[in-house]
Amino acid sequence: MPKRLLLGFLAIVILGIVGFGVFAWRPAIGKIAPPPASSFSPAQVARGEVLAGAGYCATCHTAKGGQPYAGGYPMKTSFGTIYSTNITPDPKTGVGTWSEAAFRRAMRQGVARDGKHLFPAFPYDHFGKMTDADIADLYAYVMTRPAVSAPAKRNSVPFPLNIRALQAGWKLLFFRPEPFKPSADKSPEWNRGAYLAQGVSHCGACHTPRNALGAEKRDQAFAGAAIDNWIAPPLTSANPSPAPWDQAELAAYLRTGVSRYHGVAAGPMSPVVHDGLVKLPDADIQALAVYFADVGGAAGRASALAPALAKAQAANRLNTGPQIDAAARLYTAACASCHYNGAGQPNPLRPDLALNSAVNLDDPTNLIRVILHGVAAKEGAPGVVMPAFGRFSDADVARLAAYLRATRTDKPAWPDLEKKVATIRAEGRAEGKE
């Protein structure tokens, strides 16, 4: 390459780097003295507590066994592990020196007080839809928590992806900051549910698939996704449960973690219900139910309920007499006594597996995890335990899953089940489940 062309190319590269640096730069916002708790009204703090629950702030900003909101919770991504930060008002390791303006910018734009871009593991693409008043209330709640000294843990995101300035490029491609816009043709209750779901509760962060760069696929909103070694089912009409998720079912599940036709909240959904949404008033739970019933097309699927119940009752009768098939004997001995439902409506505390999402999903992950690790008393229905069957061999767990898939659904068989069980068992050991 001639020297002049090489110099020209280098000049273009340098100008590009400088230009991107200017584009990516964000100014720091000055530090403040930590505001005294008395500077916020009790009513404002109370409203902020509700919003913190709705946004699962404690769930994501509290490490296992750690102090509330002190950070250190690991979020595993395809790019490495990102640890949540300390959002207590500690002036050195937390957000004690953050002004409300700095807090608002982080929520709306994903930029920290010092001007560094935040990784989108912090769902600012959802929080940006919140109103100024709600952000102010949340700030009041955060700033009145006990201050905890907890230095940030080092992320394992490799170079060059760990360069914060590169997040400006990610934002340019995928981030469209805009406030929530109510739909004029929808009811106030629907709009309230949409505001919560799309904004502070960021439901799409778990239930929407992501592209290769970790951005939500907006054209597949709520279409289901893998999250924390579980599968977050679709919330759209693509949800495979034979019984439709109507408003009543959604409201019961979001309020109590128990649904008559769909089972109980387990895995990552359990803290959403029991630690987060529990803070919301019933009116907001109903609003979320109205919104997601519409997203899932519940009205158009209402006629599917009666046939689904009839098929489930017929499937239950398969395990009421002597069994010859080895898989049927295993299910009858280990599962049928709790999961049997006779004629009439299913008992919500004995989930009917013919109606359950886990048995009907294209991926057997959720079913296998529940068989291996059970459901603890603090997860699903309060005080009700499903025992773990981790003592079963991989072959027996695979046999159970295959049997349920074949007898409780009309879906194709899951492939390579025994290998899948072994993988999920290994994940459980890494999580301290066994």
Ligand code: HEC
The other form holds:
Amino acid sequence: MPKRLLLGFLAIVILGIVGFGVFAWRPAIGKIAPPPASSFSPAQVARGEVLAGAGYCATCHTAKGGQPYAGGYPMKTSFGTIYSTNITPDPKTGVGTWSEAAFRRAMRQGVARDGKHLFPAFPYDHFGKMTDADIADLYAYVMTRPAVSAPAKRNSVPFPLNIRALQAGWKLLFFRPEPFKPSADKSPEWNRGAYLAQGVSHCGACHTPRNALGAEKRDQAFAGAAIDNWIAPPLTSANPSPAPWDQAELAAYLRTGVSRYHGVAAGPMSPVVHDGLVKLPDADIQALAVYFADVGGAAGRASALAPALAKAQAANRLNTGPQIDAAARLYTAACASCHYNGAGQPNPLRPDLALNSAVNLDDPTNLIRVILHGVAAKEGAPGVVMPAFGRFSDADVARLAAYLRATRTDKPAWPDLEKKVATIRAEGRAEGKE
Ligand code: HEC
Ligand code: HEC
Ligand code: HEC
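Could you output the structure for the form predicted in complex with the named molecule, given that the previous block was the form predicted on its own?
Whole complex next, starting from this chain.
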């Protein structure tokens, strides 16, 4: 009886859709009159400002040249472009009518005040680990910013992925809303670092690889990932630099953006350090350094530093005399004058390229980017620049990268370098770099 079968099948489909609709539905939380700034204590607002820094809220919620926190910053994902929204207290286009409960639900569950599901481009999967007290402080800070009228921009996520109710399915599969659980066998400092890293500072949002549906792979935390045309290197023991990231180097890098052995925080890591973590007190930076020194297994690798340094400095001496080889000549002419350290402690402003992760990663993207576009004064160490070599041909950039890989590391040669340079040059143009 095919007709009855068909009807039965249809009934199951309809029940399924209705069931999912019920499952996906979230109630709206009632509007409130925008709370006056005076209803928050200055101390609470100040604590919220630190957390807003540590969570890079302004970096994502401010469009290029736009008003702070008014949204409209484009995030390119493999599912289309998603724009951040206006989180100023404007009652019509911002979050002015959101109660603290509505704000807390958004931070913990990725649900807007009106009940619609938010996309995980907003890292609520990390923010949800924050304590209620920290979320209340953030609320106080957000609600005391100047209100800006700025309607949300239209996302370019294609149908059917733009159906927000489907996010309930994503959450069911990948989202575990649970508060941060301290580890009893670790120090309070380690736990503080873990709380910041996994929560408000969401380091894994860039440093953890994602699956095909854009969820972080839980079993590969901090294993390194591609982000915004860069590679965020692994922060685990798989970090490719021959010099271990110990607590002192991590603290220097996260505080100032410069590590004497490893180079500078460039690309997307630059605003993390200079606009975000800069708000955190030194004690919190040390806590992050304690946590990541452990994640990377630095203690077990301490003895690797001295030989790695000696080898890096020996490699520098390759480039002092007249050069026969074309690639070596290019390097000596273009790079060696700045990237040369004698024996002893390296000058942190002349990164020793043998120790730099860009040269040691499996993927040459970061090295090619740095050669093509340089590192601007406000991006790397303040006031110092690494010049851009965008006028070099693809073949010359590829030659330099291959030369560094061969003379500075024991790792296999990178394949298809020239093609990769062309791709990265085109990406840079699309970003307005050249
Ligand atoms: C990595 C980028 C990113 C960061 C960092 C970020 N946000 Fe967002 N946020 C977004 C995006 C994108 C949306 C819009 C999501 C959507 O439309 O589904 C959003 C939405 C929101 C919303 C919901 C607003 C609405 O109109 O529905 C709130 C509240 C919010 N963010 C607060 C914050 C706070 C507070 C911080 C800092 C602690 C922060 N965000 C940091 C990207 C970010
Ligand atoms: C917006 C994405 C993003 C976020 C968030 C982010 N990082 Fe990064 N990180 C990167 C990128 C990209 C690089 C490579 C930068 C370069 O080569 O100059 C990087 C580099 C690093 C490095 C240097 C690694 C190496 O081997 O050279 C460390 C250490 C680091 N990040 C730690 C952190 C910590 C700790 C956090 C959280 C507090 C964090 N990152 C958050 C994108 C990010
Ligand atoms: C005028 C001096 C100068 C020259 C020439 C120069 N560099 Fe640099 N380079 C720097 C400085 C300074 C930094 C540190 C970045 C900063 O703070 O601006 C740097 C950083 C780097 C980094 C590390 C970036 C990071 O994210 O840690 C790499 C890789 C690099 N340079 C490669 C090269 C190559 C390859 C050449 C030759 C094509 C070259 N540099 C030529 C000064 C120079």
